[in-house]
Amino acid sequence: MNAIQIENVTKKYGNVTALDNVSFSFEFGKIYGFLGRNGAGKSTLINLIANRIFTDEGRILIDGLPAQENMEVHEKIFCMSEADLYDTSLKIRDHFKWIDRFYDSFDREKAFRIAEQFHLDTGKKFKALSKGYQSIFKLTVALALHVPYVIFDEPVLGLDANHRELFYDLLLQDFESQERTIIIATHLIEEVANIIEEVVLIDRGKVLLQENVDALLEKGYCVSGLASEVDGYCQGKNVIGRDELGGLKLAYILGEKDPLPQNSRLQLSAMNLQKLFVKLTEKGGN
């Protein structure tokens, strides 16, 4: 099976369970949004997939191969990390040279082209770059590696609006020219809402949902009006959150959208991905 398969994975740090018997897959050829609040277990799972830490229970497979300490998966996956894992005293062009030696799939010419588009000075040392340009360097490396699975962990940290837009454009161009799996872990949900095909939502060490974005947004909606009327409409529905102000109420619902009663003063409206994320994680998946 061409996928990253997470099978019954548990990871603990002392008395804290970061991941609790998690099982799901990132299939090949899709763009995923991997979403979760701080402390939800998102970074732990990314580090497990990237083989930086190891599971307490369960296993992770990449195209059917065990990910843990297995050089056979070296050319299959790359994780662009929020953490700085590079030699800070090396110049950017020298980083490109060394990455080219470690990865057969690294396109050094492409890396220099991307760096030029971002106006990244490849003659500078990593530590001399601003936080935004350090992120740009890491993005450049990830985009220039032709591996089947790429994880972007908070990819636009420190980037201004123009650079974020350029990154998303380059990402889509790259995906169109070379099919692979792209996983974006980010807090900027609305920025990636039109890019990702499928969302995986993790909270408190468990996966709350994995679903196609369009199908999920079709099922999520809001109803607003007088509190008593809203409560009546919500009877028997999967209400994932409520907001109240005086005698007015706004309810967030996940499920089939029933028509409003005749002469109703209620209003129905769409729910965006970020609001859906907020309400589901507030609820904690209950």
The other form holds:
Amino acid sequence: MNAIQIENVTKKYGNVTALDNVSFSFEFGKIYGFLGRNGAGKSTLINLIANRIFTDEGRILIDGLPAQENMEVHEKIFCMSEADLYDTSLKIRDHFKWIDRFYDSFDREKAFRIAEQFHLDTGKKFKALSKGYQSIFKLTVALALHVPYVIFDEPVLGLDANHRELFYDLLLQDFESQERTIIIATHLIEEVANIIEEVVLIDRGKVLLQENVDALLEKGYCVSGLASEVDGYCQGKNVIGRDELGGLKLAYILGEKDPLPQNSRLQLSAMNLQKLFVKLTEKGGN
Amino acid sequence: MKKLKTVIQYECLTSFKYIWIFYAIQYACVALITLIVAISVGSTEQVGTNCLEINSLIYVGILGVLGFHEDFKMLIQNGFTRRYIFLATFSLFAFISAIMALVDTVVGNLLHALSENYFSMYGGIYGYGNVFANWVWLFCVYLFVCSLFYLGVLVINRMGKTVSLFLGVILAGIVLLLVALFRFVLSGEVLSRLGKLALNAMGFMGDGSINLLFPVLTFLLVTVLLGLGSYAVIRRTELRG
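Given the form predicted alone, state the structure of the form predicted together with its partner chain.
Full assembly next; the chain just shown is listed first.
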């Protein structure tokens, strides 16, 4: 199967269960948004996929091959990390040189082209770059690597609006030219809402949902009006959140949209991905 | 194997230049000390810079520590397995140890030839009869120090600071216990045998001759044991922070 398969994965840190028997797949050829609040378990799962830490239970397969301690998956996956793991004393062009030797699928010329588009000075050492340019270097490497699975962990951290736009453009161009799986873990949900096809939402170590973005947005909506009328409309529905202001109420619903009763003063409106995310994860969150 | 070769090359080539920076600083310091002594005393006979290899021992010790801290992160980021990282790190230790042992052997013998007051570490223990044996011995000592520090930092990383401190205390306790054991418990005959064994391990035979192979084999054996220990730890080491 062409996918990253996560099978019954549990990971604990002392008494804290970071991931609790998680099972799902990132299929080949899709752009995923991997969303969750701080401490939800996103980074833990990414680190497990990238063989940086080990599972306590369960396993992770990449195209059917175990992800743990397996050089056979070296040319299959790359994880751009939020954490700075690169040799800080090496110049950027030397990093490109070595990554080119580490990976058969690294396009060094493309890396220099992307670096130029971002005005990244390749003569500078990693440690001499600003936080934003360190992120640019890391995403440049990820974009120039033609592996089937690329994970971006907070890719636009420290980037200004122009650079973020450029990154999303390059990402889409890259995806159009070469089919692969792109997984974006980010807190900037609305920025990636138009890019991602599927969303995986993780909360307190469990997968809350995995769904196509369009289908999800189709199912999520708000109803607003007088509290009593809203309550009446919401009966039997999957209400994921409520906001109240005086006698007015706003309910967030996930599910089939029933038509409003005749002469109803209620209003139905669409819910964006960020609001959906917030409402799904706000109970008991930090 | 191609990737293993590449990662070994990465380890060796990115560390190579630092050896020369280290030697440049070391010999600049020695030259400065010599100059100051020569100006103030009027001769260079009083320059107390014997056993320059001790500086190299400190350097390779630092290399053992950094071999984990810096390179583990970089190589795990680039998708390498712990087995590859371990093999590449030990290749780096061997490479650096071989070069530094060569430089220190040549310099040590040269300085001794120029001034009989200068003694290298090896020359002071085994004499100056065999330059090749000098290089092999130093190589083994440097490799041993790298491996020791590498294992130490791996254990500290794995256990965490608090547990490592407790381990350090226990280790110190064991040392004290051994001292007490040697002084008060073991008989004179046993102590004499242990002493002979230690001397033999370092090449000093009972008949007064020196066997240059024994210390090499001893250091290699200990290094292999440290290496096996390091591998056992690193294969379950997780990236932190």
